[in-house]
Structures are given as structure tokens and as C-alpha cells.
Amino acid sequence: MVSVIVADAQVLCRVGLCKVLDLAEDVEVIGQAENAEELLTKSKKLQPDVVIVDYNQPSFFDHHIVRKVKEISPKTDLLIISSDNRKDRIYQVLEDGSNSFLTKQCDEGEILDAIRATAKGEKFYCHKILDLIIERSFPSKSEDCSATPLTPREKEILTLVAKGKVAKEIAADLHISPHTIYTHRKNILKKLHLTSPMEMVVYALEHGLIDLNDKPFNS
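Would you output the structure of this chain only, in the form predicted alone?
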């Protein structure tokens, strides 16, 4: 059972989201918060698996809330559901430790998928947010026809990582140990001069290894 705190200053949004979550047998709302102080108090006391919050609500929540929740409840993962379209702020809350990010236009199924992925420590972005991340942080580069410096196995693992597979799943698919997967991932990052899984996803997109039309990833 995934324990969740829902934080939103707008009562209709908060109650409406709780109604959606009540329909899921594997999700339990253990608390609600209408401002940052209430959220931090309840997060410290209840230690939820997931906090869902809209940080874009002045006087109630701001983009610092992600870091503050992580400080008092390190095992809690965060799912942002917000209508904010400022790319610099979106990237900031992702850097501060939020696992997943949806817009308020996302449907019920996508919200539940995001909660389940977030509870596992995975990442989940809707297509709109992924587009913004790529546009803001990784400007398009001129086409490069040079050969990719990766082995076939490394390309395979990179593709699976970008599509949302975690190390244990990739290891099971390829019939090798998780330790070997971690070693390959480290080598891929080093070869491509990358620093994070997010950059691996962008590389895979730019080189046609995955497609934005695929189901949203949760790596």
C-alpha cells in the first residue's frame, strides 16, 4: 500500500485528487495539507511514501518545498502536479529532489501510474514536462553523423534505462547481474560525458533510441 499526503492550497483540487486516489486499492491518502507548514509537520510525523504537491502557489507553497520535505523525510518521494510552465522553475524542483512531474491537465490513469512509479523511487514525467526539460536544459545540437562510441550492449542498456527500466529489471531481461548493469551505466556516462540518468534519456532521444510518442518513462 502506497501512503500519500496530498498538498494543494486549492481545496477543490486537493479534495478532487483525494477522490481519484480513493478509487485505487493500492494507494492510501494519510493526510492533506493546504500550506507548507502543515505539509512539513505532517510529513515529519507520518513519513509518507509519496507527497503530491503543487509548489506554484505563492504564500502557500513555493519551489523550496521539495528540498524541505526531503530534509525532514528522506525516504519520502515527491510527485509534482502543477500548471507552472516556467522551465527554469520546473528544472529547479527536479534538481531539488522531486521524482516526478505532471501537469494538472493529466488524466486519472497517468496520475496513478506516476504515484506508483514515484513510490518505487522511479521518475515519471508527462510528455509536456519532458519536452520542457529537454528544451531548457539540453538545446538541440547540430546533426552529428559520427559513430556512437557505445558497444551494442551499452546501446541496449541505454535504451532500456531511457524507457524506464531499473537495474534489476534490465538484469532480468538480459540475463546478467545487476552489478554488471551498474558497471555498464557508469561506462556509458563516462563515454558520453554525461552526469545523470536524465541526460542519458536526452541522449537516447536525440539519437533515436527512444521516441517521445512512447509511454511516459519512469526510470
The other form holds:
Number of protein chains: 2
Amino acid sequence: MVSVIVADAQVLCRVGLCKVLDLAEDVEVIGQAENAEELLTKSKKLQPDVVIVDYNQPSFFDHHIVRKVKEISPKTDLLIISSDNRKDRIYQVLEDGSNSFLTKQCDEGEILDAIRATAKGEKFYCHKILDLIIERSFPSKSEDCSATPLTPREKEILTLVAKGKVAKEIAADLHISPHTIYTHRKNILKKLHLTSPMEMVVYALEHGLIDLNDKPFNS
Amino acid sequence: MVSVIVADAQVLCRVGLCKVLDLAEDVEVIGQAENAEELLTKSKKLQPDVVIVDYNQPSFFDHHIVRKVKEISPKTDLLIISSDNRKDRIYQVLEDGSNSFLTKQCDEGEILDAIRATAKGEKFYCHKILDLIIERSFPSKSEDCSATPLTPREKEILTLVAKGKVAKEIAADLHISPHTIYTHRKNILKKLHLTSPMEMVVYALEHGLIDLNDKPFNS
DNA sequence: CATTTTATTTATACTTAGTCTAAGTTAGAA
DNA sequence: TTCTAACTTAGACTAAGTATAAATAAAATG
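Got the form predicted alone; could you also share the form predicted in complex with the DNA?
Next comes the full complex, and the chain you just saw is listed first.
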């Protein structure tokens, strides 16, 4: 019998997942978790064979959960069912040792397959995730593709720009010349095929370079 | 017996919802829908007493679904279970005639209560939504609070700014002087207590004034 | 090891965008 | 009507940004 903990901030998803798990023979749900703290406590105590979790739920779970669960319960296999759309973070989670990865767009069949595979200690990735992995493995596929082609310094500057800082302020912050900022900015625009600084900000936000702090219903 | 159609793009939520609905006596799920088209077809044919739907799932459902269902099946009551965080759109959906409104953060108890209430033709709003409604009803509550204090024109301009357009371009688009744009921008900054144009863009994105187009897995 | 590339830094001269201040117009509310 | 809010504009000025060119250090390549 494979023991499973179901972790998701939304009760509907937990219930749905349990219902689907009923269909899988040899699988037993031994616990549920609504947030990271609860999951870690229960994982430590119950040492489940599998943890199913959506890590992308601000203030309930974040992507560090994978690493933390692995630390607290090394033999546990992780099945991610998330709706994350940030490539870099998905790659991160894959590297952090998640065994299987689905998106919330997957259908029942895929979910069942994934659960069965993960329960047997195998890996399972849904189509979208496989596409990402392949894209990463064969970088020169389309053209400039995949993750941000920006250098660390460029990311740093883009982040500050997106926070509303103007070149002079950034220069002061980093103790370098404003001209340097301009050069970096120009290179960023070139690399991303953008034209205005504003588009840079939009890009930064879209790609989660800065946290537009998830605050539903606040102001 | 109250007939219900469950509409959600994610199979897990649909399954979860059906499972919870099992607990409600006198409720029968007569259909499910994965996208707007499916929901409208089934609503027309089955004329359900209640439709439960998450309208905030780009490319599957949008907020117009409420109006469309009401058109196609006027006697159907709508129960929204969404995770939308855009106040203006929530207000829109409330005005469009949705009977009850929950968020995906609600617990099982609230969901059951909402289903029972809606099935009886009553209205039900969860805490967060009630807070919003109250906030709207008593605008001068705290201080400058609640929805954006921007005029339509200011919003229009902010939107264009956030799209990366520069004053001159916006002026050309709207057939007015660039100076006008500058003035509007200055007023916006003043109203929102911001200092740089970039912060304006961040604000616009945070408040959903422009759609940072939901495109998972694209570049 | 020498060499090329990449990331980082900077400057000068120039262009453009944006700010400040001030003010006119229209439409609706008091 | 009078007053306010929303929208509009201009001239003079300041600050921000661009183009071009180039130096340095470190990492990758042959």
C-alpha cells in the first residue's frame, strides 16, 4: 500500500484529488495539508511514500517546499500538480528533486497515470512539462528560446528599474556610473527585442523578476 | 431536486465540487463543462437550476459567461467560485446577476452553505466578497481607500503608458497634445502617491488595468 | 599559453522626454 | 449661477536617455 499526503491550499482541489486517488488501487491518503507548515509537520511524522503538492500558492506554499520535504523525509517521492507558468521556477523545482510534474490543466487520465507511476517510484511528466524539458535539452531548437538570456548584473538592474528606480538612483545604489546603467539597459532592450523602458518593466513583471506581491483584495 | 451544472477548466476542481455536492441533499449534478462553449450548450439544453462556475480561467472561461448564461437560461442561478483578484471585474460579475460568490480559498463548510443557499434561490457571499461589497457601499470608510480613484481618461492613459507607449505616441493615438499626457501622468502620480512613471506601470499591472496576457509556457 | 568572447565598466556629445508653472474649456453638482 | 472636477494646452526649463566608442577583467576556447 502506497501512503500519500495531499497538499493544496484549495479545499476543492484536495477533495478532487482524494476522489481521483480513490480510483487508484494500492493508494491510501494518510493525510492532507493546507499550507507548507502543516505539510512539513505531517511529512515528518508520517513519512509518506508520496506527497502530492501544488507549490505555487502564495502565502500557503512556495517552490522551496520540494527541497524542504526532501530534507525532512528523504525517501518521499514528490508529485507536483501546479499551475505555475514561470519556466525558471519550474526548472528549479525539477532540479530540486520532484519526481513527477503535472499541471492543473491535465485530465483525469494523466493524473491517474502520474499517481500510479509515482507510487511505483517512477517519474511522470505531463506534455507541457515534457515540452519544457525537451526545449531545455535542445536549446537551439527554434531560435533564441527558453529562459531569460540576461546576465546576473542585467537582471539586477532590470529588477531595480522595474521597482521604479531611475538610472541615477540605481547608479547610486550600486556605486557605479549612470552611464553603466544606460548601457545595461540598452543591452537588455536589445536582447529582449523591446523598445521602451516601460516594456522592460512589463517584461520583468511577467517573468516574475520582481514579486508583484500577490495581494488579492488589498487596496 | 435541484439540478446543477459544474463548470471549471480544471478537472480536479470539478471532481472536488461534485464530491462536495454529494454531501448536499436535494442536489443533483446533471452535467459538467470544461469551457464556456460547453457550458452554454449544456445550459441551453438542460436549463439547470444552478450553474457553478469559475469565470476566471483565460481561454476557457471569462467574466462574460455570467451574462451569457443568464441570456440563454434566464431562470438559472449562478454560483461563482473563483480566485479572481481584480475588484473591478468582481463588481462587474456581481452586477451581471451572479447570485452567489465564493473564492477558491473558501472552506468546505462555506461551499456547502453557498450551494444550499443558491439552490433555494437565496444569495450567498463569502467573507472576502462581502468585505468588497461593504467597502463599495461605504466608500469613505478609512480614507482614500477602495477602488482606483482615477478618472476614465486617466485609466486610459495609464493603460497605454503601461503598454510601453511613450507620451508622444499616446498623444498621437488619442489626437491630443503630448502636454496633456504629461499633465494626466502627473495627476496620476499625485493621486497614487507615486514618484516615477515606472511605478505607475507596476501599479497598473498589480491592479489589472492591463492584461499581462496570461500565456503560460510562452517564451 | 595565447586568444577570443562575454560581462562589466566608463565617457563625450547629442537628442528627447518629462517637469514646472500657469491657465483655458467644458460639464455637471450644489 | 457658481463652484468643482475632468480634461485640455503651452512655454521655459531640467533631467533623463541614446549613440558611439572604448577600456578592463574574467571566463571560455583553440
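Bear in mind the structure is a predicted one, so any value in this text is a computation, not a measurement. Residue numbers count along the first chain shown, from 1. Between two forms, the rigid core is the largest collection of C-alphas that superpose within 1.5 Å.
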*Please say whether, between these two forms, the C-alpha of Gly31 moves by 2 Å or more once the core is aligned.*
no
*Superpose the two forms on their rigid core, then report whether the C-alpha of Leu17 is displaced by 2 angstroms or more between these two forms.*
no
_With both forms fitted on the core, check whether the Cα of Ile80 differs by 2 Å or more between these two forms._
no
*asked:* Core-aligned, what does the C-alpha of Ile157 shift between these two forms, expressed in angstrom?
replied: 46.2
